[in-house]
Amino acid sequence: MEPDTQNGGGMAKLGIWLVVLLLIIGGIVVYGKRGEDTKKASVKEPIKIGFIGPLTGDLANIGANTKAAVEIGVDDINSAGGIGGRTLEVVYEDSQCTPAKSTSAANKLISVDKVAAILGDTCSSATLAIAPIVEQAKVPLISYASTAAKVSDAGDFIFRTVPSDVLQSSFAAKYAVEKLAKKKVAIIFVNNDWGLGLSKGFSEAFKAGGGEAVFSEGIDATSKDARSLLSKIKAIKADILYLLVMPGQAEIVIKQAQELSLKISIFGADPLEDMTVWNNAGKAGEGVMFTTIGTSPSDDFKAKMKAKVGSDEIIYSGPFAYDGLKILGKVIGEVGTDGTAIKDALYKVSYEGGVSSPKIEFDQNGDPKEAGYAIKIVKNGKPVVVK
């Protein structure tokens, strides 16, 4: 009997088609699984935020103290589940508070690390230098310490949790006239945006209060000798010196004032919060007063900072950086990582329960709507709040 080749051929073709169909279905399943795995891997990738600050140099103590506060914020966010189920990662860059290094740091964070937002910088001149970069890249930036008035007009993507010097200078001048009863002020300011802006604001407010600015001169940030300026001030008999310089330079000026027997009250601003100034100034620092930006750290935050830095020192920039990070975490959790969406949400955010201010909301310039200040005086080598 001859085989049924026609039927056998049909069966063979059917078998081939079944194999092909199975391969197609298998491919779809594998492809779908790969797509799902890729999606899961993407979701699990950490959200990156950049940090720029002085981690080395004269202001390294401020940078280290601030970095510790940010690290606490990262731990708090990640231990609570992260942001939308994704962990938060902060990429730290050292700027030494210089415009050139800050610019390099910003470019790296944006182009290489692909951060969603940036915290930084400390010094106003550095923040103003990177403002055009983040503005063009549409990467929101929150400064935790830059107080120069110019920052208010730096761009639509530029915010700060710390208040403008317009407020600090007015507060300081009013205190000097009304509480300290000073009438003639001499001003030494560092030649940068911060120093120029604060000296101008103080001088105007001091005059408005009935005082007189009898001397005002700038000093280069790298100068280690202020004797000629101090000698001029001694000759004109001012009754208060408004000293606007950074740690590393501040203690030098304070010690030189003592060496020249300059019998004058010294009054400074928020950078004098740094304990390295008073550790280096020694007895020459006794009685020096300065304004500081008021913060309200919780007992839990204080304990975590002490564990991080090994002391009770909390420089104001730390709490403002911590709250800046928490604000970014809150906003990114709501709108995602698109820069424009983050920026738009920041103008609408209302953040309460922080460790810097009871409530943070930003005005149309990206500045906080509320501000609080305190006066400190150095006693036994440590700044304490004047009640």
Second form
Amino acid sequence: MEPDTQNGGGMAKLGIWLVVLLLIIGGIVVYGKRGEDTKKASVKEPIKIGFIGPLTGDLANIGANTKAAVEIGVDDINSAGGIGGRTLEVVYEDSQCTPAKSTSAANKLISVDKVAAILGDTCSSATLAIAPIVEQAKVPLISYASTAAKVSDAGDFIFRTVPSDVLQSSFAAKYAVEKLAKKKVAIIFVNNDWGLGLSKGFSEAFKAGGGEAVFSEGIDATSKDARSLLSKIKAIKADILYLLVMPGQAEIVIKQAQELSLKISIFGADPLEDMTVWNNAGKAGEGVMFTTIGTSPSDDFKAKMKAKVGSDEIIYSGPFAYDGLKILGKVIGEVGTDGTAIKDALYKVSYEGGVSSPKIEFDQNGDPKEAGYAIKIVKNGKPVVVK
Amino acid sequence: MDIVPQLIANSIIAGSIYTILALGFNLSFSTGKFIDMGYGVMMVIGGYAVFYLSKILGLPLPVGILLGLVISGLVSYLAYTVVYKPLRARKASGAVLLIASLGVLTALQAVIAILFTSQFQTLSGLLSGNRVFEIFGGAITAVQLTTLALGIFLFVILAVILKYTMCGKAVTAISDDEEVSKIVGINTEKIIGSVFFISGVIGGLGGMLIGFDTGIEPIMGLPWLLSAVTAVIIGGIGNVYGSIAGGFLLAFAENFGIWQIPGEWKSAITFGILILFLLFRPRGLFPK
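With the form predicted on its own in hand, show me what the form predicted together with the partner chain looks like.
The complete assembly is shown below, putting the previous chain first.
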């Protein structure tokens, strides 16, 4: 029986190799044809730009709000005749703001959709994760929300319309020392690039202003138990808590601080703009202050956003993403879809009349040259601007 | 101010929820003999059932909770009959069952996310005020006290049932040796099915309590499951007393650990303990 089995094995092996061969030939034929098709159609094909953001997960609200703003941008550009006669198409990818998902989204956009440029990601850790990928593929990337200091040095192809945290945290620290007359700060930061960057920037500026940073500890992004951290802060007797966590975690820390009757002013950063935090926090949220990145959306933009999302909520990242898209549209219209050409043009662009800031120009790091901030305080369950 | 009373309170709060989750997990693990990752999603289902029934549909809270418990129990029972039972009948290995249960976790989690979005939701709005009690200088809320009470209650009930009732004795017999139990005439499939129902109910209860205390989101299952598994391994697999010891030991270690070292190391403490136990005392504090 043995020779037979061996013979059968040999036949089976031959069969497998035949299948492999067929697949290879078939693949070459099909892909070769596809190549020809794209060449022929390239004139009429839409220009594709990728969008990466948290469309699901804890930050889904930010992602959805930003996506709506980008959709408005696409409509605006296409109704004005597109880019050089070609329509603009944005391919949306979900990253949940995690470096791993963002990486696969970027790879997909670059190799499958062959996008000319990418808008993304929201979280700095995710943007930093995809920076080397777009850098290697020579695809320019504009982040509309990643504010970590490190993004400045992420690469030549990495731009952002949103200003760096270094500016935001020092602005917040100065406000806490000078206007609120606080002397001892405790910092809780989410243990990632964003949290670490802001916490460092804040404590440096706070010390420079004559204050003292008495406590600075991280918390895992998934943790929903800050009680022991807050208990330590209560024992230290700090007079202000700088809270650097994201929606989904912020309301819990704020509530737990109230449960532990921790009497302390809480001061946060721009992600607290998200209304879900205040809906969930309820009364515990009253009096919490935070910095927001100053945006001055036009009434036209506000109306369009309201029609898209069904509420007045405009998260800061939306206008920055809208302007990022408009800038890309403008630049691609001038120099075409070559990545390096777009990159070179971005360093020279001067874009005015945007919805995020009056004028956007990039410095040598790809950061915006100007930045404005405002302070908001939660009153009756809603953040309002402090004058 | 002395920080120790609050740290003790924090540990008790965390420990009581770990205990509840560990009790349910221990039950299905000791009879089914595989790591049921799907248990994680029962917490999510319990929490979202209350969220949907009471917060969206506006049913009275007790009705929502009761229905929620039944739903999470039924889903757990169905997961067993539809997925695990046929696999077990085919003598699938523990690894296969583990992966199948991971599939159950991921799939059901996705369904919840599609139905209710991935947004973080709180249930605390359903309660008319959550009073804060001060006990020896440590603050603890009414929800957390309820969690503690329920944890102790469940522990006592399970211990009594397992020891004194026919059904409980059958469960113990199956966890000792399934084949022999079959031979002596125990309807093992039926018993294991009801064990999965009960463990689903306990998981659902845990999810609701988490929802009332902090909040719920579709992806919360896995991190809580991992803590429960750690508590079970510390306490001793298949031992009810182990669940309570493991749950509280883990909670005290985590909360007192970050007293001296920064908070970002909390999960490192958890899993460090897990590794130490697996290496040096793999059968836990109270081996069966």
